[in-house]
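Below you'll find only one chain, the form predicted on its own, shown as structure tokens.
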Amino acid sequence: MSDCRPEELLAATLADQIPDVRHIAVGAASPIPAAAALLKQARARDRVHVTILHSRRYNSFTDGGRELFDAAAQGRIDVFFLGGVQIDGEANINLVGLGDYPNLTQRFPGCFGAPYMAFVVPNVILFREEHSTRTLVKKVDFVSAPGWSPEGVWRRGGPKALVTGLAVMPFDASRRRFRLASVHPGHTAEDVREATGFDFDMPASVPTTPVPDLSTLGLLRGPIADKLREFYPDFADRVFPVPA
């Protein structure tokens, strides 16, 4: 993977998790998911609509989050990305804080629309660059958005997979359990096991996550980098530097 940057691998891997859909939405402070959404759009020859909240070109909403939530409730958003300071083995995420609520030892910005989007968007992809026992825990300290719902609770969607800096892990909501599908180049299944605070299923042989091909790298480093530079300039300049 010498010629592929980690961010490029993650963007391409996230794009591979997106099914054929009509509308992908990306929330705030999410440059790698934004790159993945734009990559999926490019591969679909612009037949996929992309909304990126940090962008003017890719955000037709004029009333911020409220219009995004309305569109999701109406079934007009097919894919959304969510992360968490903590993610547990049942795909619950924590965006509130650490400790025994309400006596938290550390407070985070909060949920915003995470629990809502986790229920109404059919395909939720969990993403966290850091893969460690600090972030992937046995049980989150606070459930900001549940990964599954009990029988009888209506829910349009929920988490389909978790992509991290080490691996790809699809989620089976009926079993409330992740499965290790692939390990990124340079790492092993044992690395993932040691860095994960929850138990998960693992086949006898775990494949390596595919490295982006030259066509994909060309899209990421060319038109997608140019688009990202408009609304994530620091990220684009760091990952896709313009030759002097």
Given for the second form:
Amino acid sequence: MSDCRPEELLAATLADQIPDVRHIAVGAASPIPAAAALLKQARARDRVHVTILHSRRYNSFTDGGRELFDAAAQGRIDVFFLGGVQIDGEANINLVGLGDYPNLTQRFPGCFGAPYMAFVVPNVILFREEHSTRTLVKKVDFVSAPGWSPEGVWRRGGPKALVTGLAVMPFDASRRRFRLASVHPGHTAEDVREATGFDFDMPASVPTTPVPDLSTLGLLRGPIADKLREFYPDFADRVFPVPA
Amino acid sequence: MSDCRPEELLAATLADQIPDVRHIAVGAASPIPAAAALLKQARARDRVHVTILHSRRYNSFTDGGRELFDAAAQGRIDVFFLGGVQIDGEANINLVGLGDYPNLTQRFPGCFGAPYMAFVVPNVILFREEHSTRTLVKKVDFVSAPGWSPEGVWRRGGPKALVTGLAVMPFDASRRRFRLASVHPGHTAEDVREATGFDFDMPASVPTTPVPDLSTLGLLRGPIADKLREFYPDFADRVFPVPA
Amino acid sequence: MSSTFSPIPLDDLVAQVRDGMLLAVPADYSGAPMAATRALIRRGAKNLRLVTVPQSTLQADILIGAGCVSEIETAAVTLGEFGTAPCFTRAVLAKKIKVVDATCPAIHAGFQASEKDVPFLPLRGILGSDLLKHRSDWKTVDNPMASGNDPLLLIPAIRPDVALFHAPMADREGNIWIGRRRELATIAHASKTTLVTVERLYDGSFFDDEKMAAGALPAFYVNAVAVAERGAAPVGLFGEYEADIDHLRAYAKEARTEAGFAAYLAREIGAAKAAA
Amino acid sequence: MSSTFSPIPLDDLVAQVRDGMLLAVPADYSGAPMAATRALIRRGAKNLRLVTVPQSTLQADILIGAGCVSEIETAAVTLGEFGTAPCFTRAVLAKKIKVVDATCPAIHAGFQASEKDVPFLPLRGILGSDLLKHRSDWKTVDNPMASGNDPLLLIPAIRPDVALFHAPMADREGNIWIGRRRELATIAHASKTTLVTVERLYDGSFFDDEKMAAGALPAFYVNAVAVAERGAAPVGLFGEYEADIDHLRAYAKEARTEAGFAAYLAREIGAAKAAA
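I would like to compare: after the form predicted on its own, may I see the structure of the form predicted in complex with the partner chain?
Everything in the complex follows now, all chains and molecules, and the chain you saw is the first one.
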């Protein structure tokens, strides 16, 4: 681990959550998911299309702002990443604010496309670096996008897993519950329990999240860092500094 | 009249039916309405936009085939021309076929956009050169677009007048009835009555449709003929032959 | 799409249009896939259900004449200034095909509904047209957003099995240049599979130049591309070539009889008329 | 549009945005009209109801900070990588503006409904989001095209009084080049009045070249055009220039306090903050 930066571990771990698919899309301001999508693409046997909204090179939409959502509705986007100021134990996410809406004590930007993408994209991966009882709560103050839907409500997809700075937690929508699948190196399952505001399934033995191997690190630090430099120059320079 | 071709009379007469508007659109295969629209544009004091679907120069749509209909829905198209294999006394038009649909004895191309344009365009002008009991019937075999709608049905526009090779007949949707307004030179009101399969209002005295004045003929034969040559070369060559 | 894109032979492309499929084709002003249509006829396609966006000319007429079509949803089939479509007219009157009569904006709305994966789109107008008597799939409801009586038509989504059209260019990534014929994008978005023939390949990526990008359909909507030079002829292709007027005028005359159409089929397409 | 087109001065253009109007503006990736926004602030616009398509960054924040906005419908207001939008956040928490929270596809659908002049568009998803608790104008119905229980959300049409955006070029006929930023076409189609600022005039007609035509918004949707060089700065403009990162970073810091924002307003815009 000494040789692996946290962002590299997270990108590789996110990439491991991505099934074999045709099209991975990454929303705004998401450098680590972008790195994960490009890593998945680089390691895939078949052709994988990656859309990174922040990029010019990785964004071939030509039908206006609605095209991301229409393409997702058509089933053409297999994987999307969502964050949350708060995420709760039923995989509901809050992007709006803290307090009793509309009487908020803190205001965040807003829902963006989350209430829609969480329904139409088969594999939604939740990603939030900060793993604390402040971010992972029993019940979100505002449900921007629900983690599950009652029977009879049309829903193609939804959250499949949550990746944080501490752990990997798959989500079972039928049981409305997360499970601790692995803990990142340097932390324990007990650390995760203490830092999590909701209940989740904890197996008797929890493995350590594998660190990226040399070949993965080579991809991240080489071709993927070069690609990220186009649209996330600050991130790329910080995480993948060009050797002097 | 000796000096005025029938097509010129019809184009000028159609142009006279067009109120002062911002945007006149002309559908496919309509050279005389196209000439009328360009004539109205040439004589208008204010800027008039003319869209001629058949043309490249007079067609600035860039949003695909739906844009004509969407623009009309937005109220951006003030005048449109419709024809009909049959037209009846309530201004219903038939573009589909003769007989008891679907057991037709004759089949025509189909409705195109008529069932929609007849509702959303404020001023629809019906145009059919052949004025006979075959084309102007008591009741159309198939209502492609109704001439009027019952109360409670959203409708911005509809047929305002019918122009044929014989006459000009304004339509009163509230009374569901045509009125004979003028008869083209060389014909009588009685000719019109005999050639029309439906009842209509006939004033005691019916004026003759005015023939285009020299300035109008100059416009038609000069700049408008030149414009038509781009997209209706056969028509332009036939009606406005270039002097040898 | 990565650099692994490469076009396939025309016959392999049309092999993906299987008998019985719902096939979407554009109007003659937006890339009629005539070369592909001739290949379809040569391979003896059967029972195609055609949906024209929103109308068709020569393409629908020869597909129908050759016996490839069992059903057609359309706003109109005509040869335009050259008169009615002879094979279409004959087949309808003889009840050899089923016509599902529509109107242009309803077809566009059905494709847009599919593009958004919603069950329907509402549309104004049309109420009172006899079209509604024969479209049990169209539904008139009381506008659920209004308080009073406000009848409103709902048009169900149209989701073709395959879309087939011709365009000027594909680039090296498989993106298609459609210019301002944006109904081609909607057709591709709405369809399960999209097959495209192009005049030529463009050496580079449309996305390297924002001016070209503005007219591009992204490769991830496109399942296969074949190069077919003058692939829309004798129909015209936007920005490329005009229709072959003499051909169309002669067709309108020749196809007026069954025998004349059979001769056209043999001579121009190299196909015998399929058994009725 | 005929040759009578000519651009007007920027101040005359923004004079057409009257107090209390529903004003549509694009996201920062599709032509934020920053020069026009500064002119609006200088003229002391009041009680604007803003709708962002679908989100906004600096533009909404300074309009709100300057006291021009009473209400905003938006999917998000943020400075992106530079953090939350300080004036927006402050105004919301102090209840100085009303926020109508939305989500991107619902805003797009509302504009598309208006584009087709239908009362609503249906949309999948979103059900179960707390957004619905606060959107009495959104309606959940049982899908009228299905036989069973199939709840479906209806999004009402959004019809702005005026749309305002910045684009690279207007041609000599008043057509606007929007490239592949096609939401600008939808915004114009849906709005009663469309006002555009452009970097420069293009000598000719986009329609003389199909490659340019593919990215054109026809003049008949556009009510007025003003030339404003670098009219999107410090936000970027597609295909033209990048965002001024230093400016945005400094703004994010300075506007954290009321006093800091007032200093920014005076220095960068030449406007005093309007009375609250």
